[in-house]
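As a starting point, one isolated chain is supplied in structure tokens, in the form predicted alone.
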Amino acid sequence: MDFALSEEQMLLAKTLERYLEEECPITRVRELVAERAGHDGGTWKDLSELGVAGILVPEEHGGSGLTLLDSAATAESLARGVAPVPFLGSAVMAPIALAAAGSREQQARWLPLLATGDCRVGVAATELVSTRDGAGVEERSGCLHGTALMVIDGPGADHFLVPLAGGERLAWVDAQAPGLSTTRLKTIDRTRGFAELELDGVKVEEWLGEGGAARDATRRMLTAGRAVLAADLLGACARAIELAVAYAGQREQFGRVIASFQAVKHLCAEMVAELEPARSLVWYAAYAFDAVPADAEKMACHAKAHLSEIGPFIVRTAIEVHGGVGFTDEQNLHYWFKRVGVDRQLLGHPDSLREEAARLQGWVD
């Protein structure tokens, strides 16, 4: 069986990488981080015109109608460029939730806006996997009350998707609704935006599905998010390896480039040996979402858990190849290091994901 990305998917990935290298290089990312912008509206608009925002939106609603594997290939390229764009929430999780639980009227109203990038959606999914004391959102008398932490793509969002009661209900909330306050959270990864929502009697704009429909939509949204995060980790690690290898080929010590030293060769080889086998795991997890639904949830858990474990080793080793200068701001490597650190915890850390996969496989109660 020949299982690999198609020519079209590889072309998509290369096109995005080339665009980011030319239009949003690391120097531009640095400027955005310094400005505390959290995202680049111009880059997101351009990427939306290239079809990134609507990659999962059906063609009838103005999107490309592609698969999650296409989204994974896109996420890998965006991670390689540490692109400061709201891809995970607005282009992956929100469209999937709308497609799974939204009515025809809701899909016709919101999906075209998502496809063009004119509507940005923050996804409050953290409480689905872990809840801190005092956090969580509930409905009382038809209004929402509570706190949602680490809302994905929250800063600058036009709407929020808020799961309630473990995903039994999905609330679509206007970002300007009375009683809603949004606070940008400061994380180690400044290239992506996260927010905390405080809801005090916030009226729900719309409900997406009820009962079983909402629960199934929430599970699909969470599964897709984990698979795409695994691809994001893959791209960030691949770029860290490239930077380490390039540095080793330029840095001289004792009259020789350090790439000629056996110890440095071993460090680079270990990084590659950890990452390359993981590619097929990530690709299959994304492929299963559309083609093998029975495997989708557990494979997304396994893929993200594994990449979350090898990711820190790879970026840490890449810094070691750079030596002491690897920890400095001028080398840029810390952007990928920090992206991996946030990805590792987002939507579940490795231990919790493996425990969930074990439950899905019937190994534990």
Contents of the next structure:
Amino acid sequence: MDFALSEEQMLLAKTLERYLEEECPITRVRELVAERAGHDGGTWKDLSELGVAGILVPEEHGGSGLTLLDSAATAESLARGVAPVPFLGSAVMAPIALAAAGSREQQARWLPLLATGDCRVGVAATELVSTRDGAGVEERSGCLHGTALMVIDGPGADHFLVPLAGGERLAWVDAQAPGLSTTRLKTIDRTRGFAELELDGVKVEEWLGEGGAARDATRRMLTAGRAVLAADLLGACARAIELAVAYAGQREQFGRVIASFQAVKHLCAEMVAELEPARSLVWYAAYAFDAVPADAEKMACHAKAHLSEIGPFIVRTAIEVHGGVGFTDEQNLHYWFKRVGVDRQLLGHPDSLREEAARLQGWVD
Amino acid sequence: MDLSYGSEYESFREGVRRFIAENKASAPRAGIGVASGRAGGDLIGWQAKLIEHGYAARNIPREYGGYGAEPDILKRVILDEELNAAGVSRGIGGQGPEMLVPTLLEHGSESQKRDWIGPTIRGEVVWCQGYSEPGAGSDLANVQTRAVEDGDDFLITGQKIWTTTAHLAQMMFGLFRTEPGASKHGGLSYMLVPMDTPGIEVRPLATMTGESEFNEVFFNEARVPQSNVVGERGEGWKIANTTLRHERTMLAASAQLESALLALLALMKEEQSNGVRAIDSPLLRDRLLRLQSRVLALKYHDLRMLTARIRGESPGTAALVTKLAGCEVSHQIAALGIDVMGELGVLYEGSPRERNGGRWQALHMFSLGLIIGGGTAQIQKNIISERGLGMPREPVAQFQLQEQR
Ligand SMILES: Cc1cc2nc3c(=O)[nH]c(=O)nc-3n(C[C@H](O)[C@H](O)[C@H](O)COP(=O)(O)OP(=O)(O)OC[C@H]3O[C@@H](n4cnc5c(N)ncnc54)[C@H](O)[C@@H]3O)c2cc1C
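If the one shown is the form predicted alone, what is the structure of the form predicted together with the partner chain?
First the chain shown before, then all remaining chains and molecules of the complex.
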């Protein structure tokens, strides 16, 4: 009986952090994302070899068959390093949807490719949460029509997961299918890719489950995505605090390091005082996904909402501790600021997540 | 991470539920976290039942009057959840059971443990904490109250202040200067002092809540045996810090926050404005949900800290933040309770139309006291940044006093 990450989970996080520090440090991230071209310089391939892509894929399909808590620990490490890789779509949401709703044949065909990182999946989940600008996809005589906005990990994807009718149906679409066009969207965060899909009579390669199965798979995928985004926020914030504390220990003004100014110390204390209890919340939300199903959706909503509230406070405070240099491109802090900014909006912003948590508890009709 | 409920836990939960169902009629209701004083007969009886079943003093060894179970985080969660859900008291807490008892278990002599732990957890002996003095607040090590050796005894002279429940307590645990030549931190001893000792005078201080939760305590050659020192002479600072650590855990206990949040939810389902229940107001509901996020975070944070403690690991910075975070949430829960009642939220002192016995106002004020007591929010931030993050101490400002002159 315990509430802590396992030795293996801590080792996994350490391994990833070491890999990223050595092979994809922030200087390298900057080069890779400069052109917004979606090149990751082989980072995703390397990470896949370390097991990152297949973390949730069942062992029989070539993955590690681990839990969402392992994914959360991974997401934290990736966010610390602002790794420019398609983790959320290809390694979290897609395998969960396939495992939950895919037929035996579909699983046998696609899960092994997900596990090796050879199949990259864009997830068109925005419309599950809110529809804007007339977007939305529908099926007419077996083909898909419409627009999907903010498709997660869309650029570079070879397949797309497209929920229809609020998740009643789940379509698996080949990115090369005729009638499908993809436009890369530019967000503040260059480390992750988003695309808009235009579907004009696109043939569905596979339907994943029908009726109840598709609906459940969509919910699970959404819940997992939220918990993992909360972990991403956690990692980004943890790194921002470390950078602020380290900088404060070096920078001198008035003849002493600024870390000795109480105003600065208290800012740092406030950041960790927000972050540490939130870390416990994220762990539980991720753990609940596999172990306490009755709690999973509510906890994912709370974790993602709460981290999205404290995240912006932490990253802006970390920048303030740096003074003017914190505002520069060169100092890199904005990478974590922007990562947090994007995480906050994805798969439901905090207000809507709290409302969903209230509904799940029967506090709203 | 393993919180899996095996059948052992199912039956534990069943047992707790059965116990509550059988005893609910006589069980005292849960408070929402305002100061505890001397326990009444019903609470003492309830506490005895809780201990007998292992639902209070659960991990305290049997030889000292506890239940003697191994620490188990899940059973603790189950207990808190079930007692909170039933709205019944979780038993006697406060400075004796939650601060002194763990300190004695760590540092007390065998006879101190035998003499004091049992009566304290049963609620027979009420304790007060004699740390603060007029000149020693945040700078606690500046304690000046002297304990001068006299044969086998000490003679204590000086003054304590802000001493919660001193007017009700039979005993005080406190910090006294026993080693006049020693350093500021090295000259203190931690002592157990009977409040009926001749030479001790207690003067209640009225507080903003309208009650007198705390007091001034004056000592004039009050005679206390040397055997009442806990640990070694001169070790008082270290031992006082053990107690403070437990105080900070107690002040931020997430079970208390959950209980207050449940009370708030009940209030919001009941209170109406313009015919709309508070829970149906999107704005008020959002505030409730924000607080629920924080309470849940602190709940699981408690489990994480408890796990570290059971394993004998040091959770580092993570453990230092709970008091700062928890007391703030408590204050905000109370503030929402008041807002939910609108203008009627200000009713107090048993006014006609007062809701819930004015306890939301009382909690709002009392929790502000908790933000200050046990080390102020600012001192917590110093501790987090210095001990947790390794940031340097503020250099001493020598020039200020001179400039003022
Ligand atoms: C409700 C309540 C119950 C209490 N119960 C007890 C009790 O039972 N037993 C007991 O011994 N004491 C008790 N106390 C006393 C409490 O521990 C002290 O009030 C507290 O430690 C602050 O000390 P002080 O009042 O002297 O304030 P000061 O130390 O004078 O502080 C005044 C202000 O200065 C700030 N400050 C001081 N030093 C620093 C610094 N180094 N850095 C930044 N800011 C600083 C403080 O944060 C505060 O804002 C209680 C207090 C309250 C409010």
